[in-house]
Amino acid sequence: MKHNLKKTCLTASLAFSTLLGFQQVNAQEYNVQVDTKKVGSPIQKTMYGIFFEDINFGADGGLYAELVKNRSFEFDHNLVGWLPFGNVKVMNSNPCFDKNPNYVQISYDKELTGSGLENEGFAKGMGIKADETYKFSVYARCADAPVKLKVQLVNSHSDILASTEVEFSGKEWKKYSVELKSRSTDAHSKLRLTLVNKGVVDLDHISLFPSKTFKGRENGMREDLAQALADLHPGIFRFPGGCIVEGTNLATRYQWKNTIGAVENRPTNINRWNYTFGDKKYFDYYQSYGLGFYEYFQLSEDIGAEPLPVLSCGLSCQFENHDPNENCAVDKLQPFIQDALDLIEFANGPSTSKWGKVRTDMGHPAPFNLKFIAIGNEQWGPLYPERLEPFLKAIRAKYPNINVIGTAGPSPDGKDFEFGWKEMKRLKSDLVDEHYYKDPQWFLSNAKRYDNYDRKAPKVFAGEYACHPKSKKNDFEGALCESAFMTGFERNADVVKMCTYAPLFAHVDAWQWRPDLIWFDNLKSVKSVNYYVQQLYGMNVGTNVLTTTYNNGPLAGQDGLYASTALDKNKMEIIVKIANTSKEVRKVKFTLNGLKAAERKGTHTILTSDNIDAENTLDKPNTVVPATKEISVSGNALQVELAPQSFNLYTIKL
């Protein structure tokens, strides 16, 4: 974790109460049991990941790094995100890419205004950074003689911050770079280009990006967004969505061929989440596809995580859609079939496959090893399955070793997802996905969930879940419930193999969802106490659950308690969860049956707040965060106090 930690020897028994200024101690103490001997079911190495949605403003504008809105023209009106000035014209004849054709031509014959453009970047600008160097690129061509384009990046105030020229010549489309560095920071700047001598030139492509990226991959991510994904340390990585998979309708559904290749040649889509909400249109919200399936497979390479794509079912979004004819019928789905099949070789395949050939060509011979895909996000009815069976089959005859991914619709319960689990043991689905945006009750009312399941049923995953207090911002109290629930999905680790929450991302002066795991601004970024919740899990994974139980059942609810325990046999300790939802203190002993007494060393991690509405915000990131101490535990019992509306994680070595 990136926060600083003060560690200090304790005993496992202090009195955490004392410190965080509580008093009220429950005199009772709860006997929990934990079976050391009896090795319970392996916790996949995929059981805590991320899904990331390109909604907030997540990709264009957030984690893809290109500070450049509109960069080809291809929004529906070609200017959006441009402001120009003197004689600036929108053409498409000989163009330099076929699927993006609208490029600017630029005339000086303006002297005293000058002929340009200017780019207001994303969400009122673009952040730059004090000696910080970016790389400028275009697509150019010249009508006669050549021309020189002056380059600048220009702050909130007009002040220049950077300054070059570079020169034009030829009537054949060439790429040119320059790079700038700043001289100062402001996190509302624009990117202007102004014709220098007379002539003509018409340009493409006009893009800015940050020399560093995380990794420094060309055409990459922002890097503070891009590693406190990897600072999760996810076993999982599901994209591109959610809904837009899906689309409004069957022409603006994400369509994954469109996604790699060139980046120049990648068409642009509309984004459904810019009109979507009502209250929250954002009529500049597009998809460049910069951020394509390549990428997403390299980032999921990058951060550790396996990737997990999910692709459309045929069906347009069923919230937003009642038109029949746009979903594709069942007799012509093979495209979409085919497009599932050229995926698995587009990920797999070897260099002289088709679709091998296409990866290795963009830079990455070796397979990504793809071990899941998903058919559809959030369908539900009689019309999903008849759609997923055709996918399943075809898959399963040419993959075999693929774990393919259902839907149980979009509501944890009910009538359609009933049917939907009814359809989806039929179908023998590998896994399952639930969703689930619900209030802290029903959290913590819930912790049992998957205890009843059954376990010769397909698989869960819970693929989109949060929980939303009434203020739907990313509080302590929604952190704390989740953390509760959470103990639940480790303690079946047997039914459910993965979760991920949602959504990831979301810009604070461009949002349409919340709450949201990571929120940034222009130049800043800021974790939640959501995120230090799903943090702790995915580094304290473990291989293995422990039966743990409080009167022979599991401690989940009882007096505001809930608890897991796992053994990590790689880094062979014993690894205790457990919440306190409870306005008051809690005794707790856990006695670790079939392990021999003896002093071993351990860490105890809290979060906690006294503040159930407690936020971390760009201004006050820190306000709820993790501390760590270290602690010894004597015997074979772990005794503690733990603090009031508190996530204590405890680890101890063997």
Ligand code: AHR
Given for the second form:
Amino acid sequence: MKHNLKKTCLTASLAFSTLLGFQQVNAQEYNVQVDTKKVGSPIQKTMYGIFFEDINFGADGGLYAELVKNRSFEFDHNLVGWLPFGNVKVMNSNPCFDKNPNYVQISYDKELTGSGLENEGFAKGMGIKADETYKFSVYARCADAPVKLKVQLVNSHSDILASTEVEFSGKEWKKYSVELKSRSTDAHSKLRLTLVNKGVVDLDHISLFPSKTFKGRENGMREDLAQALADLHPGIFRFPGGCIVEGTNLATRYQWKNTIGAVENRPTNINRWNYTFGDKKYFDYYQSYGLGFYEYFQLSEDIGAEPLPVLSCGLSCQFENHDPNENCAVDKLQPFIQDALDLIEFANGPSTSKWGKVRTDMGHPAPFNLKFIAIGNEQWGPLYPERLEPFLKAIRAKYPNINVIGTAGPSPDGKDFEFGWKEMKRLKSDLVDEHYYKDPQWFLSNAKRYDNYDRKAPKVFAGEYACHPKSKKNDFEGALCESAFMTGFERNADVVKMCTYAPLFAHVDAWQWRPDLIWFDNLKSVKSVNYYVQQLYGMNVGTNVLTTTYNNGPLAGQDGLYASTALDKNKMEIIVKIANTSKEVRKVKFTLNGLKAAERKGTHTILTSDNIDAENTLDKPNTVVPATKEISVSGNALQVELAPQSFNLYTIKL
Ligand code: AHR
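Having seen the form predicted alone, I'd like the form predicted together with the ligand now, please.
Below: every chain and molecule of the assembly, starting with the one above.
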């Protein structure tokens, strides 16, 4: 059925009148010119991406599907997460895994209580679902005769959800696995292990995984969370941080080589978000590295994004650590530089190379095709460029095609930022990572931020950004401001090559930082309004910028309007993105210069709310979600009436 555009818009504005009460329509029509003939700068496929950091229990207890906390007994207090009963001892003689040497020994000499232990899972329990199967596995050895262990899933009311037994024999460490099917759902379950008969047994690396993981991968990701990432259509995937790359000191920094190989032997590390904020301390926050660099590369591939690892440049977190001895001296950086070179070989080297073989042995003979690497997270001052320089030299010499990303520090302006940029220009890093967590007004008034950037300088990677409204929540106001600001990314696609919102995940019962893109509990997840903005951009990247002007300049804030237009040469369509941050309906006419007048099919997607504080929650996940309808465009102009406080995306088929 053909739609008359005018009619569609009328119907749309009538609908808003009913929804929001009477809306004032400003009589002015904003005439925007789009040059469809002159195809502008290419927009990189990497333009809109994701940034993952293990903060807010994003990895262990979040994306990484393992349900057991402290499975290797390596937290500083070995039994954190475990409730032992009867006769249980922590031991480390003749361990199963040299890098995670602790294990428990259970002896049956408590007839009354029995002997065993319970694991509480992450953030108040394990999310266990009815009719789902769970894989329990453990490494065990017996002192003498074989022993049996009862394995049970127990819900928060102490009801048994599933129960089975596993028998161990022999004095050598062996892996045992068994499956359990739960009869009901509970977000706060636990795993109970009880010795059944007389004997002594050593247990290590006690693990429980849902059988269903994202793409069915062993040691895989929680399905709903990984799927939410894939649904963003990310072009780039930055990992593993953030501040955890630096660690509070050099000893606790993220070392990628500790995160590959057998999961059982990846040495546990404290998570620096464990103790960072006085009012948000989580003393049970550690990194098992079950989600390590191999899994990050694999996940990049699974969600169709280019991997972008970040490595330590030899500086401890500059916010947390002011001890100069906690920074690696410039003349001692070689092991750090070697780590970077080895990582490139791990990702891209042939199976015959040392690190390419490690990747192959882990199950991925084909290269991961790494193109980007970031050295340092958000460092500032002279300590950084003097360290980046030798990294750059070594990487350029061995891998001239790898794009090296430097940083301009934690702020989007000021002395350190200026200094950082000056140094990145001198060192000729390929891209410069900028970070900004700012209020709504900043986002709106910075929509033209990149219009006057030096076109010959290194390119921009907006590696961490998020609008922080007063509420510090993922409310509609922040999302709307981000949608407006992002038109400036697109308009300046010759300068901005990629951008990633931050942080990505947060557990509702164990977060340290907000806003965040995706919230979850032990069973469910919810996409924030900000998520939908990212998704609309990620699904409608386009291939080239089309020059879009209002009164001969960009439409970037006049009366609350922010617009950009892209061409998608592959889909043969024009994509118009426009935010109306005002409280009034705005009439806008986009004249598509150079386009033959015709009747064309298209779509209109709107993200709007009359309540600027509205947010999506686990209980009300659809409070603000995009709505799409078909439209038709006649002539060579797109005439629209934009709802107040709305982000709008139009596609027009060519
Ligand atoms: O995204 C949260 C933190 O913000 C990151 O770890 C750090 O890079 C920045 O300060």
